[in-house]
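Let's start with one chain on its own, the form predicted on its own, as structure tokens.
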Amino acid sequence: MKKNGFFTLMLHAHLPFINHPDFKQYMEERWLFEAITETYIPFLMVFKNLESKKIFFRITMSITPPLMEMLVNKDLQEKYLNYLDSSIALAKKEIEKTKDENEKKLKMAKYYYEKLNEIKKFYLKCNGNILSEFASFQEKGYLEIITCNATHGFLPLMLRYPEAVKAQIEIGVQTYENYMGKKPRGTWLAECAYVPGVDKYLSEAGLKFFFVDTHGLIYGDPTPKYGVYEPVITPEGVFVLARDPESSQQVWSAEVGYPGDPAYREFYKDVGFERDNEYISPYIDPSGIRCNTGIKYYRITGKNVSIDDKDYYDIDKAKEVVKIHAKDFAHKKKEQILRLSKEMGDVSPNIVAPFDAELYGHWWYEGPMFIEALFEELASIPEVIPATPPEVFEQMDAVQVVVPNSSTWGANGYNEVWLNGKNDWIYRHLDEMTERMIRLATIHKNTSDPNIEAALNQMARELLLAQSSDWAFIITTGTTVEYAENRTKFFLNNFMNIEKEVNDDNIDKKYIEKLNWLDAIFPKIDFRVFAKH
């Protein structure tokens, strides 16, 4: 009987496409800048550290098409450097400010200043092309970078329009190939949302594997022999991996998860909300709306401690706790594999742990440190073998054919986050746009008129951007609702304006060019992907 098993860490990196080149600053663009500073570059630094220490590590990572497009966008790259310079200036100002306030705050102000300068040095060294840095770790075999559907569209609600599903999947593959230089082997379905039938389109696009939530496999037909601990394959020939509930609970449970430790940094207490307006105004949105700056001086302290009673954060004490948690998690994976091995005989269990990438660093500041410490610990535990999905498939002697059940990883496990009384108004518009796009794409699929091609390509972009699951999600969660609603209406309005010009045979080239500048995504798109064949 085998006494070892595989551990597949899956990080889903995604942000909605937010690009406002007509504004010097736009508050929602900060979502990208925060993620680069707190998650993406720290990841790359961790990978370099592990490589230099010759620590064996394997990570599967989806980088979605919208995120890829934003990372290579020159305007956003320039804005990011401005954001970084502003953050460095604030950190330097905080060093002077905290000298008269508190030694613990002063220590952290100095830490932030040094860390931000390291981030800037790294960014400049790679000429802002951090996407190529991720690609280099894939070429070395450390990463398995996978794709996602084009704009993170929620596929279960599109299935009655095969052309729309195919467009989302095929453009996701095309974007990956455009920036990674080769075809992806796997995909992350937006919101981990699966419904029977989607795998047919994945297979047609050449994709070999995808992920589902735990219940997507547990309730599969037939019930998989080894539950979520061995990949299965669909009748369409696509492998399926499912989330391990134990790993999810250990890392991200609100009750017992590591990120809630009292020593870790408190996310919701930031100087952007604490300093007086005159002091902080140069470092927040020009409108005066308060926002996070990334400079935070307090720790979680305790579950029932009010936001005003938080104690001071100490990065060195947090690093000590990171090592304890990484060791704990690594040994729990060992115990889990030994336990599963007794039940699975000669079959090596595979523990799949998928998370939003932005959990590590942005929400859980110590998250990248945890990943580094985890692989250092796993290096001394032979029972746990870090592996990417293709590496797991290669060692399988047989595979069970299963049709997974409809599922998502949203609240309550199905579709209600993306379809409810708050956001259901979106879908009648999306369906109408989809039907009109299919009709015009089919009518004009043989055109050689460059004006019609440009117009229909832009219509396709507007539809895809409107289909992003992020807008419905934001409306449900009640965060930046006005922005999400305005984005949906903006893309819808653009679509209808172009459609009228095409139908009237009166295409305004300058208008199309302006929209292409505003919504600069998928430069190689071909509207014919929506055409009936």
Given for the second form:
Amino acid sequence: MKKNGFFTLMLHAHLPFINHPDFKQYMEERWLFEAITETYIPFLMVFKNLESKKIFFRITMSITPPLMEMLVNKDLQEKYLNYLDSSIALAKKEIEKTKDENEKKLKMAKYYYEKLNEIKKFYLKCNGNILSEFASFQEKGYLEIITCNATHGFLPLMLRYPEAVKAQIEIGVQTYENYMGKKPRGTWLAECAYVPGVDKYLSEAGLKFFFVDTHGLIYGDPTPKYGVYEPVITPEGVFVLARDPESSQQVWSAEVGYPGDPAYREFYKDVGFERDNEYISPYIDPSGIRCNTGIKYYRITGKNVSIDDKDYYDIDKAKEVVKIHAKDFAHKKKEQILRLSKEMGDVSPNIVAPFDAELYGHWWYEGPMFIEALFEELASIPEVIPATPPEVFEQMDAVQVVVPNSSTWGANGYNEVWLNGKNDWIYRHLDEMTERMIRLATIHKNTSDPNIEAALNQMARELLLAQSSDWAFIITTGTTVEYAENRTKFFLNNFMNIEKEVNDDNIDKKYIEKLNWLDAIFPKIDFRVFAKH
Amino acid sequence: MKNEKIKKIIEDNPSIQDLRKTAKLLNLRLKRTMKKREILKLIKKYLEENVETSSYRKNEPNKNVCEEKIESSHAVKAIPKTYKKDAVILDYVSPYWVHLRWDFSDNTIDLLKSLDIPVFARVVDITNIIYNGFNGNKVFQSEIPVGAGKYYFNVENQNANYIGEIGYYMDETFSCLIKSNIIKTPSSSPKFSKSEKWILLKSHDWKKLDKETINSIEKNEEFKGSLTSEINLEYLNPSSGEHIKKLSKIKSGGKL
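Alongside the form predicted on its own that was just displayed, please also present the structure of the form predicted together with its partner chain.
Starting with the chain above, the whole complex follows.
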């Protein structure tokens, strides 16, 4: 009987492509800025800490193509620095303000001021090139960075059009190669959404592994011998890893998950909503719409404590709890591996724990600290070996052939989040545009006219952007519905406008250039990916 | 605050308190002595000056570039309601729900109008049969308004094949006008198999495994041998409830 097993932490870093170069500030662009400040740079800092402490760690991380494109976008980089300066200015102002308010608030104001300055220093030191910082950790073997389909398109509703699925997958690979300088070995499927048939295109694109939700394997054909605790392979020759429900519950569960601890920072109480207008207006959206600033003084306090009765947050107390939680989780993984080993004989179990990367830091402020503390704990637990998927495959003696079940990681496990009465209107338009794209790409696949090429490339960008699963998701969750609907319509209209010009043989070069500036994604795209061969 | 919301407040005959509150949210400076119409004027001026609500312009966009077609990355125009093509599309939502949507050409709409009879959307279970239009295992149907464009059906079987149809009944016989694509609903239960297929990774480099290799292993009947020689006997028969019980024991969260 084996007495050890593998632990694969998988972090899915993704944001939809939001780029408004014609605006000095755009509220939804703050999603990226908040994620850089609270998640991506804190991750890099954690990796550096672990490296300098010589702690063994392995993390698998998907950085999606839209996120890659936004991280390298010069305009967004400049805007991010402005955002950061504004946040630092607010933190400084908060130090003065909280002197008369409360000692604990003052302590946190000083903490934010220092932290934000550290973030800025880090960002400037790497010249804004966060991607190459992540890549350097991959080169050292700590990270396995994988790709995702091009614009996070929801593949189960696209499978009628093989060219569309192929385009999503191939452009995902291309973008990775473009910015990481090598081919990805694995991929995350947007929304963890798998449908039989997708693996064929993954295999054709040279991808060796992907992830599914628990029921993707448990209800697979056949149910794998070791459930979700050993990777399987599809008949197309692509390895599949599945989510361990136990790990997810420990971290995610609203009832028992770590992020809900009373000592942790309360996400929903931010000075952006609390200070008076005159004071806060320079730091929120210019329209006056209130938004998060990242400066928060309260802790969760308790499950049934109303938002007005929250107690003050103390970062040092939270750090103590982080250590307790990391220790608890590490030991639970050890117990789980011993339990699984007992059942699995000579096969080493593999626990796969996938999460949205932005859960750590942005939503769960102490998340990056948790990851650091977790690997510190695991370093003294030989039974649990942190491993990336290729490292797991290397250790396997045999792999079972299984066709995974159609599944997603959305509510109830299938397509409900992305196909329901609120958002189903999107798909008739996406289908129509996909058919038109395939038709035009096939007609013009041998063209050498640069104007036609530029026009069709931009049509492909607009279609891909409209396909992003984020719009349907946002419409379902009811957060920024108007924005999501408008984005969808904006991309579809751009597509139709260019199509008309192509069909009328009347391409307006300046118009295409302007759209290429507004929707500046995938500079190396070739529309022929949509052509029928 | 979005322009649309501000406009609605103005149109709804607001009180001076409402207007003061709105102006405050818009960060407009008010004097204590200002009257209702003066505040209203100020808000209207704000609306005129702020075409975009959630953000503001950096510079004037490049005037040389096609301003008439695209105002900014914020501009939104309506999209067509129909593409006037005959199309019926079926998608699964979950193991027991499917979504049927349709669009019609002018000719089809004219035909349906001329017939002046009820139109039906149907979803037919065609699992394990060659469907000839009449031999479906089970039919789920609903009379539909032609313009509705979509309908959700609650179907009985998971892991089953379905096809959608739009048509009408003539002398109690269904006359199908347009058929959809065929779909298979996802499974919602484990599947047991009498045989397992395993590939020995000692003999086959994982990096080079592809469909062809897997097919050739299958042809050479290497699968069974691999399983017997390499895997703990206790696990040789996972095709049983016992196996699932074991899986349940080793997991403590989530759902099966």
